[in-house]
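Only one chain is given next, in structure tokens, and it is the form predicted on its own.
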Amino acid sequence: MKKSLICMVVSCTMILSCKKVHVTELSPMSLDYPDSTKVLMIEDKYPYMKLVTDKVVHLQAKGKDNTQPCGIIQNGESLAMRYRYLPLETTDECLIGQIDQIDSDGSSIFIFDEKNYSAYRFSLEDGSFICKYGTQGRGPGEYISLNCMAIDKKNKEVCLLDFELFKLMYFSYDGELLREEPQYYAYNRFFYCGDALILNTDRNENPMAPAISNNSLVLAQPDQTPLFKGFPHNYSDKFNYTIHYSLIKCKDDVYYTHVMSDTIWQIKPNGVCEAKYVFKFQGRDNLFDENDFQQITNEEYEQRKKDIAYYAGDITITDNFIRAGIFNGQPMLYSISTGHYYYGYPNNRYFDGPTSFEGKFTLDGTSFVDVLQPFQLLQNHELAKDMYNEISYDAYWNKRLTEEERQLLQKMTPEDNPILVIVDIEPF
């Protein structure tokens, strides 16, 4: 891995600083908007964000072997473990398919649903249902489908992409319309990172820029014109493996991982991009190298990863804690200010069903969010009193559930909202 990360530092904090060769104006990429639009100018070449290693701090994953790797490990011990339940509110306007995103704002909660392409604003005193924001169609603050959300706090808004009508559309906390964008070239997520945007190109190409196509992390400023771009990736044509979520938000730390590596970077506004964390797995070094990225395949990528623990791409971090789910492997818990781990799935359960702790969301950073879903809670309920008889039933309702929990289900419908559990672990 060291070797790998000192190829990448040379070939890449070499910060282009020749002239510009040749500029391209980029038109918007949707035909609706007029030819008085502003176009946006477009090197044909971007420097490479500067990488910094020296600080990198290991994180010993663990095998499906049940191997204990270096460091100290909290082994089969109960977490200690505080959590409330947030129940959503239900109205017609704001039925929720599956949440993709959360965030917050320490007073309101934003969600943003994938499936129904939606994005809302619950409250986080009690989940009741403030705003949605924005419809569908083709009108001003309309959306055909959307990929992503963005909370800029600084200035207290929301901004959502439409990769079908190519803008962006930018709203008040209070769900008003404040204003559209074109979008100049293919991305299909971002966050905000201080006062700059951070771009994910994924697969999508973007030929009138080729500084930009396939596969790039693009920094840029807030009217997208791109600053910096990170990793040299150039996949081949043939190798078409991605990270759904790459890009991590912690408060507003953004954190960038990609499926060709075992480093979780930090980006930071001014360019640089720092090598935070890096899994360590037992028996093996980093799994690919410089030249992988240039000419590997589909057929040798999963030749490479064959019956080996690796890191699966999915990874939850907040001040206190990095969460990932290891293939092959057990999911790891990291305590970062006593460097303990923990493995496996903790023992707590929610409503004391089969529904354990993933954590695959936070709240600003600061706490872990769950996400349960009614109809699946009254199910068990149900198997439950198939289970008992008439006197078991009773301890376990009485004994074995919170009020919190005995309230909620009384109440509760199939057809509701999800329940979100925040989640909060004391430093192990």
Second form
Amino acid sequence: MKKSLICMVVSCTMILSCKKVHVTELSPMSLDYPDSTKVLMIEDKYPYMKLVTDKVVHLQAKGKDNTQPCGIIQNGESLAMRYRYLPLETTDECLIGQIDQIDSDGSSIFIFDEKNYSAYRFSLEDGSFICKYGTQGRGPGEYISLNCMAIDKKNKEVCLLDFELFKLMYFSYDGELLREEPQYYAYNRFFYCGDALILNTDRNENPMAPAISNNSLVLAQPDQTPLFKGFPHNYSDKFNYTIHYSLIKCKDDVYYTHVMSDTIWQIKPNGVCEAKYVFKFQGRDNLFDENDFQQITNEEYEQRKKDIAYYAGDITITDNFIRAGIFNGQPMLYSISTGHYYYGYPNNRYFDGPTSFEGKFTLDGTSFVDVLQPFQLLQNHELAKDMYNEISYDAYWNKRLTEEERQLLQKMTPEDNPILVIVDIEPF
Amino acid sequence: MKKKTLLIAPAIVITALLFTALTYYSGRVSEYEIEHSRLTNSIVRLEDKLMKQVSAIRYKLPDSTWVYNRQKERVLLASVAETEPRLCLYADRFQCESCWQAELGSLAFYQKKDSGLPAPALLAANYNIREVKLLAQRNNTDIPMYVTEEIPVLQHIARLRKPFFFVLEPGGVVSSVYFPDEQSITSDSTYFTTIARRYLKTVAPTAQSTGKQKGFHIPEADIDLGDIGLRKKQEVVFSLVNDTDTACDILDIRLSCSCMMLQSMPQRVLPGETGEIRVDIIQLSKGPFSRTIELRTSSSDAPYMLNIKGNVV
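Provide the structure of the form predicted together with the partner chain, given the form predicted on its own shown above.
What follows is the entire complex, opening with the chain shown before.
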């Protein structure tokens, strides 16, 4: 009798001590799902991502006037660079205006043009057009605008987000629509990372999902069910700045930077957020502190970074290098294996034009990718021809251009799609 | 007696105060009305001035003004409006792109709304064909687009680096040049309405019916009130006659001035029946006036223009 009483008390205590998890149904953001069959079950609490800051690498950044060397630099020297041109095929079906995202599966290249709402696949071998993902409209596989493209390499799927119709469209690599899913809460950029989705909820408040509201990042299952949240924000109403590409993907890793920060965080699928790189600027401490997030106004923010070098999210990370654009400062290239720096624009020459190496994209984490616009290139040539004697100018060109460049230039028209320049840099 | 005086005196004071307040209030109302009327008239005058300036500009294009269509075919610009006028938007690469794209959106919007507008076209200066195709794709529009270099006769206008509208008339005449006001959509609306009216003239008889005829019509679309009193309310009645076999829906009515107030209007005029539109009009300044009512019905794509005129004495 005594034993059973003790058992009862213990089990009651255990049951009562169990934390009760409330689960609520989250309806799609779009009203096009009136049957409410599509709901997302979300809990009332999610843990924060774990921040790890003990493995950070400090990157020495330089302002415009800073002539003092920092670390080991090779300023002024030419980098050993190899580059090959990949002209993308031009048809009425695959017109590209600007390139905002590039990804690759090894044999083909995925291009996302955010301005013109389009996503394409081209052959990596010869730049021939393979397929387009979706078209404008309101039907299945159609969109009003596109905000982001995410490649799920594991399932070989291309996922597009339409933040106007609040839906995700999943296509096979070959362009066939596989399915559509509603968007349940607001995020404007996302990437696959292992088996998880990393969603940039940015400054969206998401009042319909209080468990994740007012956080800049959400790590979720592929069906958007949250797992972790991170980077809570409580910006003042008088501060509107944000970084457009705060979430970036380089190879298979996803990195995050937020406004008023010099840190690049690597987000891992297990909910760990590792401070990977921090920019250090000579002669100044951090421009912003914790209190600024709640108090700063647009005017104060502008004033504080006026004429001062700072980092604002312009970065590309490959296996061997980190390339970063510094506002009011010098672009930099950091060699991961040697810890050496290169400041300024590498002495590159695409068709010997004024275009310099920018390396805004990476191809599988090995090469950098630059984008050349034929109409700009031809326009620059015409301007140069006007300035110099045409005959001597042509002779100059014939001497300077490689055979590949000469042939490309002969075939080039202003209406052509961009040319990708795949750049490999020798470690330094 | 004293008691009576004590009661009457406050009553007189209260009455006097009430009277003063009422007088003051009605004075304020009438001041407000006058101010409102003055502003309305100023806006009307400015709009008239704007439209007069718009009408004043006319250029003849040189015969050799070539443009490229989306298929990269070289065509004469004059041939774009060979048989009927075209409402064109001129956009230049060196302008703020978002500004002229907003105007393109505006043009597409009014085109859908006002079918009375001439067919639209975009003249993209210093752009290339690929960009123009991308632009059509991005805006999901089928407005014909033409690529051009700077057009000499328009050079001095284009140099302002702002998008502008113009009407390309048959024979290669550029007229009705208008620079949209970024701060106000009212003047855009005035421009589009004026252009629609001006170029609708040829098709107006089908919509603007007068006299005895079959179909949906308004026997008296122009009403002259003659001499009317200042600040005296006048009722104006327009009869709507539906001599067709189908019902006619009243889709929209627009009064050109806040001095008019719609009192009643049928939602639908059934076949063989008549309806009435009743409008009250008050004029707050002396002299001749002219007001317009734009009526849209399901019977015609073109709007019916109802005119009221008179003289305030």
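Between two forms, the rigid core is defined as the largest C-alpha subset superposing within 1.5 Å. Positions refer to the first chain, counted from 1. Note that this is a predicted model, so its numbers are computed, not measured.
Core-superposed comparison between the two forms: the Cα of Ala211 travels 2 Å or more.
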